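Only one chain is shown below, in structure tokens, and it's the form predicted on its own.
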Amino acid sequence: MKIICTRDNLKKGLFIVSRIVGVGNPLQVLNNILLKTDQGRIKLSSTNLEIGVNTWVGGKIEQEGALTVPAKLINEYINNLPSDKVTLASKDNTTLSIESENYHTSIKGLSYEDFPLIPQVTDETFVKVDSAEFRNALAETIWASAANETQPEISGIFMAFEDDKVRIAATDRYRLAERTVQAMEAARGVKEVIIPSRTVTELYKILTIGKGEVEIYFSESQVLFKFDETELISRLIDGQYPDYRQIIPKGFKTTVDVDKNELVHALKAAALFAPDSNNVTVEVKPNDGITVAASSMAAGENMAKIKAKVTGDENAAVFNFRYLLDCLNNLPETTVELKMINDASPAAITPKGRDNYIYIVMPIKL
């Protein structure tokens, strides 16, 4: 194998796919990252057996040829290389050379052969949804999914294709964070799956590169995700998610419209007075706005005043600071609405002027 490419063309495509591969794997070709000529251009591809990513980059070929490498240490080489032509040649199909102006290396892989292979999903396009819209879509959920992995199904990402919307819902069954998408067609069919937090972290990781449609696939166990030059495809989670939109509430006694920054400010002030519990009580009247406040033995206390324009009832509920921020810091709207019934049943966060998202929490009861 011989390959010529541009230093910054290798550096997208490393970037792509070592962010899946681990370090100190028992299989050591894991911890590698496959370089293969492909029809003229250069593929390169990395799994850990639950997600595998392929993606191509441009240059001259001048011999086929493939070989693995160490993931770490071929990224943060090429990324130090000053200049900007890179020349990689495989020998004896167990190291590869690469040259560039005054810097010459060789660096130790393993045959080609010893790679896993990556499952491949070839049925037609499921559906299609634009990228910076399903990337914001991401965004604003899938850290509302549960960390502990005790729970499979919710731990994951929960998909829903109805028509020509997508529905992304993730939760812990303490919140809950649903966006749809507008497709940019309708999907082939009805479908529901739960797809693994961390390929959809990569997914999102991989959709901050460039712009575009992703093409949405499905075979039986497993979902792939074609966006640009690059292929991501996992496995499915076997199981049935929640019926989680049981609990979203029909109605609210009180619906508060609130500057998100506002807001931020006041909760991060008392979070600095919470710093075991992490609960912040959250008081609205209709004549005098949010007041956030917050006291412990060690810290003190405190209070701050939010002016607001408050519909309904007067409310007060206390709720983990953590979970109002998560859901604020990822919003780009200036003004949210929050929306009360009681100290003892579900809030709800939506951005001002869009009703294609919305946020579940439960108070906390003291």
Contents of the next structure:
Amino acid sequence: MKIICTRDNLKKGLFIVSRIVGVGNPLQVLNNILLKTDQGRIKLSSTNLEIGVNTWVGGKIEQEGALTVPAKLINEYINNLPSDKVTLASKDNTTLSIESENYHTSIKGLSYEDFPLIPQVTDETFVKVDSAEFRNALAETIWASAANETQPEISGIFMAFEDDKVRIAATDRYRLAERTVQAMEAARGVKEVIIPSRTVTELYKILTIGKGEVEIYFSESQVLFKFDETELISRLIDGQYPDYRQIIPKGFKTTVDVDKNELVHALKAAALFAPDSNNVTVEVKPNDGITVAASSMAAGENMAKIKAKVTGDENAAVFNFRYLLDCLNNLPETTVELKMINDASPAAITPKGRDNYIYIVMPIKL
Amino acid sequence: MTNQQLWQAILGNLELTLSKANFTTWFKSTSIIEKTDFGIVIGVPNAFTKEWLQNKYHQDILKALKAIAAETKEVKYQIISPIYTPAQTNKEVTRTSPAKRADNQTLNPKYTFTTFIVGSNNQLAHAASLAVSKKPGEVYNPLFIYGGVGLGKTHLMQAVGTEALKKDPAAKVLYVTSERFTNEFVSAVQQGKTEQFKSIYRNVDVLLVDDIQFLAGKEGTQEEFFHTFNALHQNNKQVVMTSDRLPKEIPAIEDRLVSRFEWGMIADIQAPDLETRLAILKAKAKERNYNIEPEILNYIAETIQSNIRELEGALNRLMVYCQLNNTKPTLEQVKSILVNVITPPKKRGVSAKKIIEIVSDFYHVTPEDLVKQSRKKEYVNPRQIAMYIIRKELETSLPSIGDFFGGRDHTTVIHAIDKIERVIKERSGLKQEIDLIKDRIYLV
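Same protein, different state: after the form predicted on its own, show the form predicted together with its partner chain.
Everything in the complex follows now, all chains and molecules, and the chain you saw is the first one.
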């Protein structure tokens, strides 16, 4: 194998594949990425046996071939390389030489024959979505899934495909984020899946480096995302996602329009005074705005008032400030709506002027 | 040959030709899920494994299969939903879900039905446990096993868990002592993680709770256990509990719990009879490869009567002594070695006066009531029991027992002892009462 390509092309490809490698797996080859010439381009692949990724980068192929090399090593090396052009050549079946202007390197690798075969998904495209829209939707939801995996279902991200809508939801039972995405055309059927949150996180990172459309495919317990020159394939989580829609309240007693940044500042200030409990009291009064307060025996106490347009009843509840900040930090809008019922019922945050997103958070009962 | 055996044989064959890393990566969590006359279907955990086996190892598998079962020609692969493990933390070769690993480590593999020795004393409990382990949640739910210390309650209970797991390796079996249940509940409350606590305990298929009597007096925990119990019972999940006494006799435990404990099946374990004790000793000696004269085993079985744990302890003590001195024990030596085990020091310091006090306390009468010349029924029965216990435990002479009880004649004492012995045979409740009293006597 002999390839000449630009450092930046290679860097982009390595950025995508180098994170998805096996950690501590006894099979050495899983820590490697596969470099392979493929119809005039270079194909980079990696897998941890749950997720597999293929990406293609452009370059000049002088000799066909394939080889695997340790992902971390080659990624960090290429990132540090000052020159523009790189020549990759396999010396024998196990060594990769990397030549550039002043840098001469050879990396020990393993034969490509031991590299796992990344499964093919052969079905037709299930649905297509715009990548920017899809990425924004993921940004607003995926952090809400449960971190701990005692309940596998809610550790993943739920996606429901209905007609030309994709409904994305994540919950950890204390909060819930739901976003609806307009697909580019109607999906080929109705389908509900749970995708591991690691997969979705990787997908999100891949979507940040390009524009275009995302094609989604399904086959036997697998999902495939195709975007740009990249394919991401992953298993699906087996199970029944909780019927979360029943916990979204039908109506609220109080609605507050508030500047997002002011609310974030007030919450961050209050957070300093709730180091152990994370409990922050939010009080809203018509004609008076929002009061955010927190206190602790050790730190002291704090109270901040923010101007806001309050419609409806006076209301107050205690929240985990992290749950509020998680949502606010990921919304692009400058004004948000905070909706409340009472101190024991779920509250909601929605962006002002957009109705495809809702965030539900449970107050803390003291 | 079962599917499992066949697959084990094939794996054994393949293991020789593959590197360890390759073998563990590609063949863990695989199994034969279907076998017909023409071929087999291999269940694999994910699409990667499927591709790999299909493309790389298909010939090897086929070859290994033909060597064992020549008539099969076809091998197919199918993805079966794996037991869930996050890839990042998956450092171990054997894949089991984290929750399951935590649950099952408390089951002692030694405790199985095959190592349990059945005698007339534990027949019922054994039969009930066996039935429960075959169909968890369907018969006798809950199963309540009660009996004295060291008689095999925990053994039976764990055997239920082990057997249920053997039948269905995916079953979630959780064994806890009631003390651990309490501690975990308390720390869950402290850390605000009650939801997590609930999700752990309410999502099991078989819940085994040991020494439930220790919930006595812990009201919060009792309430939590009550809800856990209801949740499991409603979903037809098996609950097994053990205790050292009947549910009714556990003090300071709520009535609603008592009635639930009595809901399914209550099985008792009594102290083993001589033959059972001998059988246990023989089994233990064989298990450890000890070569002992039958009359010595006989002696141990005769002298240690109530507790299997002590029986085992005596045997161990004997063996250690023999190994250290490199001798084969004679009966005389055995007697001197086991003198401490057979008459434990705690037995000393018990007096007839103390026994009378404890018996009268147990039946809510005063010691004077037992001594005075009254033939009221509520005094006579405790008095006779006290005489019986004094005679059996202290081996006091009949006339001096009579003296303790206000100068009664020794024939009165003989009559009392005869009567109690007769009633014990007729009514097992009385034996239970006497055992409880004895426990109290030696407790302090």
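Positions refer to the first chain, counted from 1. Rigid core here is just the name for the largest C-alpha set that superposes within 1.5 Å across the two forms. Worth saying up front: this structure is predicted, and the values here are computed from it rather than measured.
> After the core is matched up, is the C-alpha of residue 344 off by 2 Å or more between these two forms?
Residue 344 C-alpha, core-superposed: shift of less than 2 Å.
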